[in-house]
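Just one chain follows, in the form predicted alone, and it is written as structure tokens.
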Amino acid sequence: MIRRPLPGTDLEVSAIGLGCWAMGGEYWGDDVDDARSAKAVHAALDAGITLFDTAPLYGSGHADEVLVEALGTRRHDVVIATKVGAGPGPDGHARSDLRPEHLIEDTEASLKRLGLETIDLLQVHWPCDLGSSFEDTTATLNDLQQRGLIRHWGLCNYGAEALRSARPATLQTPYSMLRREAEHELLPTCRELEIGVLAYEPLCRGLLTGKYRAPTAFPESDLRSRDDRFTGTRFLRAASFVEVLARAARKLSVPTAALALAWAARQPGITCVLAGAKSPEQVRSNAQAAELLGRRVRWDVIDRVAGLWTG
């Protein structure tokens, strides 16, 4: 496994990092299971994947114990980084609560479930739903660094004033194949600033495995089933691409999922692709991206394929 230093920090990670979400139950169908979850955290140790990106929304923390019961006495071997702010609201949707006080009580509740005395990275989950001052939110950051809850901190989902506004030292934002928008202005900025960058959905939530090849009937309990980009001409448009890049992997002889996992981390300015994975399988598919990033490939190509998608 490859690993990288996140710009601005004492942290070093590895180029595929574990993403944590399917964890905590909720969104992702009928088949997660605690002990299979369990198994996949292990799987990314024994690949070397050292960062581990959870946060208190996945299953109202139960992702947050999940892992760490999976991690035991190894979680302070690892970079976990977690995301707060974010909660069911009201109305049983989810909302951005980035209140003082409610930052300050959200990352507390996250050190004692993860059985940590300090956060490595410590991001906001998005802008907030309430109208807190952004300016309020970096103080309170500033505040729990200070104190020695947090190392670092970051944001997720925010644009590129706010980074020049704050100068956090991650972004978490989407990125892969599929979706490349943050190649506009939120990747030159990271680098200019030295931002290191956390690029989440690199697998577009499984259209880049190339398992996909028909329009697929999700159950309700699966987000995917409400995703317009698994139905109609999205989708087919998608799958005629996947099949080309399907093509190249067969021919470097690895899975789609690690050929399009390695072309995100090795664009400029990416410093960590997150994978979500339900399965140590589906890891050690994962994983294999880095055993690309570091063989002789002819990258030029990939990025001809790459560059067949048009959005």
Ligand SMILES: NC(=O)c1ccc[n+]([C@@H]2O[C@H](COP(=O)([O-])OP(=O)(O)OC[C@H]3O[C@@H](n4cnc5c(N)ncnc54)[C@H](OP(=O)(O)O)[C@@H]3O)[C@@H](O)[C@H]2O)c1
Contents of the next structure:
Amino acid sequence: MIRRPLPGTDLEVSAIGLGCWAMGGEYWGDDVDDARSAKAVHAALDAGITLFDTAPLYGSGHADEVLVEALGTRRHDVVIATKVGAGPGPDGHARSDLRPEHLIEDTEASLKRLGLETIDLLQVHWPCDLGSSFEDTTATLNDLQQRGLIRHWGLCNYGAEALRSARPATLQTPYSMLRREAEHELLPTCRELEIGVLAYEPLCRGLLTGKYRAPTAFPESDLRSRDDRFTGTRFLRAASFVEVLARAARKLSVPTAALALAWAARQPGITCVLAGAKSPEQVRSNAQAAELLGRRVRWDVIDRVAGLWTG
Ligand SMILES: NC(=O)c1ccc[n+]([C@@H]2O[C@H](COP(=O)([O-])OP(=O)(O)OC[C@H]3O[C@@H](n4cnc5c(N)ncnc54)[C@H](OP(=O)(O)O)[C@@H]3O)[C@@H](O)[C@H]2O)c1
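Return the form predicted in complex with the named molecule of this protein as a structure block, the form predicted alone having already been given.
All chains and molecules follow, beginning with the one already shown.
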């Protein structure tokens, strides 16, 4: 597994990380199973994955519980990146509450759940929905850092202006062959300011694995049942792009997912791609991206394939 320094921090992370959203057991259908999720975590450790991305929102803490149970004492040897702020509001819908008291409470609850004395990387899940000022948010995060409850903090889903004013350790943003808007402003800004980038949804929720060849009837419990990337002409266009990618992957004798992940992990400024997975098989398949990163590959050809997607 290729490891990279997280710029501006004392942390080093694997270029392929494990995204733990599905392990929370909500939003990802009816086939999420704790024992299988635990095996996925073990497969990640075996593959040399050292970055695990979770959040209090993922199953209201359930993803954290599954993750730490599976990691056991090895939780001290890896980087657990978690988040802060987002939780269910009074109407049941998720909202970002970044009032200082909530940031502190949320962080302390995460420390307890994760069985840690300090969190390596705490990321604001998304900008505030309740009107707290950004300055108050960053001041509280700095305070948590000074108190030793967190080592570094980052932002998810923020724009370049916030990055310039706050100088977080990391930005977490969507990025994949099918979603490249971060290349316009976010990635150049992160490179300039030496901010690490953790790419989320690097498989476009499974589309870039090549297994969704025809429109799929996802159950209500799967957020993809409401994702227009999985229906109509948008889906059909993506599916024909993925077919070309799959041919390139076959020539390299790797899974399509691994090629998509390796391509994303190679883009200038990307530190780590956070690949979500529900099973050890998926993790092993995704981890083959690391082998590709260390191999001689005609990346100019793969770049041309990636360029076929025009959004
Ligand atoms: N900060 C934020 O706001 C934010 C937002 C979204 C995600 N994230 C983070 O980023 C991580 C990754 O994003 P994501 O999980 O949304 O999407 P993703 O990584 O693009 O897709 C993950 C899904 O693709 C399928 N899959 C993965 N590997 C596969 C393989 N090798 N073969 C076949 N299918 C495979 C699995 O679902 P099926 O088997 O059901 O198809 C899996 O749950 C999350 O887990 C989370 O940690 C953060």
